[in-house]
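Encoded as structure tokens, the following chain is the form predicted on its own, with no partner shown.
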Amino acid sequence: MEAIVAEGISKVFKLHVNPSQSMKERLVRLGRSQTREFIALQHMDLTVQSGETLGILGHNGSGKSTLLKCISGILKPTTGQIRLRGRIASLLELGAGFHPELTGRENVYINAAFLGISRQEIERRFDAIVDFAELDQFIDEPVKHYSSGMYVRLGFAVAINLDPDILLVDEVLAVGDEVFQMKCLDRVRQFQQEGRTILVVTHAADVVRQVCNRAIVLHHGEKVADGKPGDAIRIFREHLHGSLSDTAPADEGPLRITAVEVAGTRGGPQPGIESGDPLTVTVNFTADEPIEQPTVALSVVSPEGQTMYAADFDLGKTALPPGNHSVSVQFTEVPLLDGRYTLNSRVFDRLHTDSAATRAGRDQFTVLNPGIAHGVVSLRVGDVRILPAHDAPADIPPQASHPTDPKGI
């Protein structure tokens, strides 16, 4: 059963290139107010299925958040339609709907109001609410005094004790402490194992994984892709992206690195893996005078700046002697999760250390995850069982093993 369908739908709005700044230019420029248009969808097909938890990915400006108003209703499509089947509840801004002189408890009742929820289903509610959101203390506080994670659990707490059939949430998982946002995550699977439809608008991969069968991506208002969230992260990342621009220096001096070639298992206009394979890097370098003892640097860098890896590749004793010269090094197992990852290498003489080439944040790869796992590593899983109770008799063999694959991580 289909919960959300939208035909053809395009939002277009007008911006005014020269505002006038005072009632004399307002009234000179009367009727001849220039503007241009700014289109922020382009007529879009999305169909979401009752139960169907979908995330929905993008660069800021891709349109995301305005598809989410046109579903929600706060904003009226420029042409085509949307049809919905069941209750919505929506959290797309931070405190949206709250009034900063009113009481947490007010907020609440109006809040729920603006959802079309009666004053006695809230009553009813309202408890569950209050504990949700850890405010029972501040709950009687005018809600300008809240922090900004306060905001955020009042108004996700009122979003899903509405028992909405359809939930739409707008980067508010991104926001708060570490436990609140499991604890937002919890409740958003207990809303999928009760078959609700569900819509999340985020930047992080990681909640996609986690809580999404199915993603699509935005780009300049066009959907660009539309399918299972692993390959929708990769073309976010590939796609949108792209690769970092190669127009950086050149080294200069006797040794210098003219290229990195990264070779991993996918295609794509950047070079990627799936968590696990191999990789292999080259690293061409072309040197004026002998290397005595020639070495070769690699590190990783996360998309966070962490350095993840880094090690040192020492050639032997033999000295290389001017020209140019190759070195690949090969990665049986790159044990990262998703995410987009920066190559940074490095070519010197160990006994000559002053004589050495550097190329930095030039080079990237791509990991996909194709499992659920999330975090920064994936570690292999042997057996997983469920071993017998201390009191129960000895002979009593324990229950089969689930072997997981490794990839499933």
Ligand SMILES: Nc1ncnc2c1ncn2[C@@H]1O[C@H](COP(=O)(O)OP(=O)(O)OP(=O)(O)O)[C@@H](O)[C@H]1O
Given for the second form:
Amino acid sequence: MEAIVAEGISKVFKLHVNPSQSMKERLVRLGRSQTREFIALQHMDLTVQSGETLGILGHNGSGKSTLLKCISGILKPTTGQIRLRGRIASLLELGAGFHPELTGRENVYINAAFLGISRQEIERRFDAIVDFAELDQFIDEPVKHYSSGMYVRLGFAVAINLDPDILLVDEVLAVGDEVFQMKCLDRVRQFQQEGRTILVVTHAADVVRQVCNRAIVLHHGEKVADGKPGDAIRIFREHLHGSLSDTAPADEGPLRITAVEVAGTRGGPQPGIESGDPLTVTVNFTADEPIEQPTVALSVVSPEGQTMYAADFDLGKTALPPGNHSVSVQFTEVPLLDGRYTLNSRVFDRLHTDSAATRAGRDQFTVLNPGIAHGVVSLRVGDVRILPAHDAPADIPPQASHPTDPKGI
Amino acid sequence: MGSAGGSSSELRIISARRSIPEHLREIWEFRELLGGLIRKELKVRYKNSVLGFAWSMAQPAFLLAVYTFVFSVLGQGFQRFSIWLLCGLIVWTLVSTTLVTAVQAITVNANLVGKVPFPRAVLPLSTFGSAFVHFLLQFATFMAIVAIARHPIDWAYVWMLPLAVLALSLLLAALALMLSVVNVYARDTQHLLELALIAMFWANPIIYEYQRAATWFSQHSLPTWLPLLNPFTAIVTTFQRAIYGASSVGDRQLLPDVGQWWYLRNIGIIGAVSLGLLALALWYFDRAESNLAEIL
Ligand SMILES: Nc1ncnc2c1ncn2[C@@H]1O[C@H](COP(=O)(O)OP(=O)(O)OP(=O)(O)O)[C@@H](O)[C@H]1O
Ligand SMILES: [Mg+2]
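Target state, the form predicted in complex with this ligand; input state, the form predicted on its own:
Expanding to the full complex; the earlier chain stays at the top.
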């Protein structure tokens, strides 16, 4: 059963070339103000089934919020039609409609009224809302005294406790501290189990992987992917980084890296692998002078700038004559999880470290994680099984859970 | 955040045009929001003030005291002129507060309109609502003072007051809806309105008597119904006739020497026209509503 059917929707914004709200200028131009059309959504079809959790990915300005606003009825699509089934609640902006002078309690009532919910219904859920937000001590304080996290918690708690059939979430899962975020994700999972439909806009690929069973990618207002979260994330990354260009100049010196080839197992504009696949890096360089003790150093840096791996590969005492050379390093297994990693390389002579050639930030490879795990590294999983119940008679005597060190330290 | 009700069994089209009854039904579904916004506005206004609502009530009492003193010194006006004045002022305060707040109802809530779906008509209507609560408080104080002063009100006309208030409410609701939207497209509206209200104040027989205007018009061979084109005049004169309680003082004619039918007819015309205007306003509002978030 469909929960959302959007047919051929597009959204065209008129941008004012000379923005003016004043009547004087309007009169001068006889009402015609110069406008330029901007297509924020381009003829999009989207059907979401009841119970689906759809992730929406896309670069800044790709039209994600515009899509959600059209679905929630805040914006009207320029063409096309959207049909919905059931009550819809959107978490586009948490706490919008809160009045700073009013207390948390008063704001809960107003906020719920914006959702079209009756007073009795809120009264029934009030305790659950306050519990969820963990604000019982502050609920009778004016919200102007709340921290921004508390503000958002309360807004989230209201929206999520009023059981909508369709929940729209726009980048708000990232608010609150870690514990609250986990609580929100838990609630989203509970929603899924109850068969509700959820649309999540986020830049965190991890969230999509964790909670969504389908994802779409928007690129300049067009839907460029629609499918499994893993595939969508890969396409999203490819589009996001596709425009990156190599413009850094090759460094001059007696030793120069001319090219680095990264050979993965997946095609596409970026070399890529799946978690656990092998990866071969070939460093090509030119030496004007002989290299007595050649060494190649490689490092892999995560998108957050963290060095995931770094090592020097000593090529022994085989001196290289001047000319073009290639060194290849084969990694038999790359246990990284999803992401786009930067490969930095360096070639130098152990005996003359001043003549080193460095190439940083120019080579990349992506790792796609087809599995369910998220985090940094892929741990190899063996057996996962249910153990026999503990209260069954066992041969082994119970052990202290915290063995003490008799000697002390 | 936001939502809309609806049965979960069928697919319904969103952002569809509504008929006027559908629009009204949707506003009715959000009546709790309307009430909540009115309460919010009143609460916020009197937050941290010791007297709170008493301030609304104090105003007419204070005005009465000041005017009574001023006009007894200046010797202007006629007997119990301050009561005459208050009849008009109370009505005019309702009109001007409603319009001044309604014109900005959507623009000051731009953030909300851009992020939360709900029937936007609730915003201008709630400004009328809170102005109306004020009006009731002020009216109650005014009536209490009138009773204490043993001023003779004319019961033969008092029963018309609810009708007059109803007609005025329809008119103000229609104007509030229209002004709030127009101001989104041209912010000049709010400034124009301020000027218009000053002119409108003097176009109403509040400080002067209706009969004086009517006489002036007939002396210049203009039809005497011309002042009645100002829709608020019918309401103001009804309040004056009922509460001031006389159409003349001494040999001075304040209001036309006519019976109830004249007032009723005026209220009836205003009510009918306002009803039409309200329908027009709802239609216009519905057309513009789905574009508001985009323009703001
Ligand atoms: N009311 C508006 N008037 C004109 N242009 C608008 C309006 N709202 C959005 N846009 C434009 O539409 C495009 C899409 O915006 P949108 O907010 O949907 O992006 P997004 O995908 O949510 O981006 P982000 O990741 O930054 O949240 C942007 O280029 C934005 O400038
Ligand atoms: Mg956005």
